[in-house]
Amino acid sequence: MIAVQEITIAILGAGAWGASLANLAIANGYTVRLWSRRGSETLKAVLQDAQIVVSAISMKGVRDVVSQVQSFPLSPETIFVTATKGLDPQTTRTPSQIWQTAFPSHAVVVLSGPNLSQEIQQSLPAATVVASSIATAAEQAQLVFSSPRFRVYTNPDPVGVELGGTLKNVIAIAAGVCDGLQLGTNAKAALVTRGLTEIIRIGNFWGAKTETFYGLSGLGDLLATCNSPLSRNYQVGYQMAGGKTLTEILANLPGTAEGVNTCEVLVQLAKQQNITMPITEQVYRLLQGEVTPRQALDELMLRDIKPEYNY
């Protein structure tokens, strides 16, 4: 491991999440440079001599920023850490797959967990997961962000860790609808549990390990996002249940609700591969204006009866 004082970290994305990660690294004594499209620092200057590059930009900007980063010289030892949750609508790739394709010889680490940035900024206790196929890269990221208030675990399943954080955003929209319609605790518990089943089903298709989804980046993140008004995806569902239009909600939402785009990509993929995803399908129909929140609920409740698991 390189000494802390010798490591420079470039964080791409100066939103709430990027700023939270920057503060964690700074508190541990690392040199941190923060880049945003609206900032005065150029991307070239921020990347210069950086041993670790952290991507905390929204999904829609990932491919563009990756192509820009490719045009600058980087050490072959540079580690990429991606903290974006989403799927690319054109390729259905995850953020880490986009980074790894562009930089095939570099280590790529996924950082994901139940991490509402507002709580982390308030120094409330939290935990997260860093995952990579290269164990030493995950361990380096673990050192950078660990603190007495932020516990960081390593995991060898980057696909599962990344998908857990991405797919739960769709279920969080449904959870917001559930609370917005005041359907009660039983309904919410059933929704979140069956939502986890959907996440595992599509995660397995992508090659993720089932046990990863029972960890912090799967079940942990699902519980946090489905139960917090701080979650933008939850707010989309909650406000739609209250009668607002999607356009109206997104126009007034601080930041990006990644679940809206993710839902569209998932429905396309599920149809292509014949994967059953009833909750995701109803969320998609709701977002498209094809059904009301109440009709979406009725569709789910009136499905054919079946075993809980297909053994």
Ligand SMILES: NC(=O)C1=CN([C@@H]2O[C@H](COP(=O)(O)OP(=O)(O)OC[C@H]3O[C@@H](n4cnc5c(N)ncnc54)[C@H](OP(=O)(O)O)[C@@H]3O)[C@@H](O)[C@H]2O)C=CC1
Given for the second form:
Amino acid sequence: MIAVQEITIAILGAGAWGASLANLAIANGYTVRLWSRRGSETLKAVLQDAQIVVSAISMKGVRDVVSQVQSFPLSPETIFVTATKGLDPQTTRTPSQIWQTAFPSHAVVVLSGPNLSQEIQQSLPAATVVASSIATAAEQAQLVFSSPRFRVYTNPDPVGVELGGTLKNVIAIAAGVCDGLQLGTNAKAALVTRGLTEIIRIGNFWGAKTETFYGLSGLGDLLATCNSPLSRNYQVGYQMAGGKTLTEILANLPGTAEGVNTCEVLVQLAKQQNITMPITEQVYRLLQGEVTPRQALDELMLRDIKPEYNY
Ligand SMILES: NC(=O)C1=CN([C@@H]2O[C@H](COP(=O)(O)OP(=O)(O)OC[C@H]3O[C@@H](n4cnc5c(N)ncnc54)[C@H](OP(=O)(O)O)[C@@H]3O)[C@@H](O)[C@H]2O)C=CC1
Ligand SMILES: O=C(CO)COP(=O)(O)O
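Next up, the form predicted in complex with the named molecule, please; the one we just looked at was the form predicted alone.
Entire complex below, previous chain first.
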């Protein structure tokens, strides 16, 4: 067995999440190289002899970084771990699908869970999921990040795990609006629960398993992000409810709120595939400036009455 000090991990993206993941792996004794397009080290040097490549790049940079990585030689054993929570606007692909298409013979692992980076940086306890169709690759990623403060579970449904983390960002924007308008605990519970129904409906279209959405990377991350002012997506909704414009909010937001772009991709896909996503649609209209937060609420409350489930 190779000693952990001999395993080199390249982490791409030195933002809030990339830096947190780097610290977790460093604490476990791994050799970690962190890359950012603004940093002094070249991508080539960071990738040299890396056994594991972790991507914590915002969605908008994923395709560009993937094509850069393709131009460097990598061992066929290299495992890719993707931690981005977004969707590609051009292809509606998930980040793991982009990595897997570019590197068809490599193992790709998705890392996703209720993981607000500021809490993890403070060593508060948290759990996450690493998912791959190749079980040994997920187990390898599990070893890299597990610690007494960070509990890592494996899962065989990478797209389900990835979509849980991605789709909840749109519901988190709605949850921020709900709290910003002081609509109460009942409203929040209804919103999050019906949001999960929407997530499952479109997630199943992608081929994700329903049970995955009831786990840490689905319901777990939905609860964390919809209830924390640390979430950038929640902040977008909360501040819009306070009367700020999206442009004003994004100009001052620390880091990336992926839910804004994800929402646009989802609305297009839902229309094409005839999938009902009322909360996502109202979040989209709000972000576009087509409705006020109160109008979005009224639109949702005044929809046709119906059974809870269409059995
Ligand atoms: N923060 C969190 O709590 C968590 C975040 N995530 C997910 O991780 C991803 C990153 O989030 P986070 O670290 O918070 O975001 P940040 O905004 O803090 O960092 C984003 C990183 O992506 C890089 N990047 C953006 N565009 C490009 C590009 N075109 N080419 C190369 N690099 C690029 C940025 O580089 P540069 O600094 O040069 O701009 C930066 O290193 C998101 O998808 C997010 O949803 C997942 C779990 C937790
Ligand atoms: O994904 C996250 C927590 O799991 C981070 O949420 P935000 O991107 O909304 O800050």
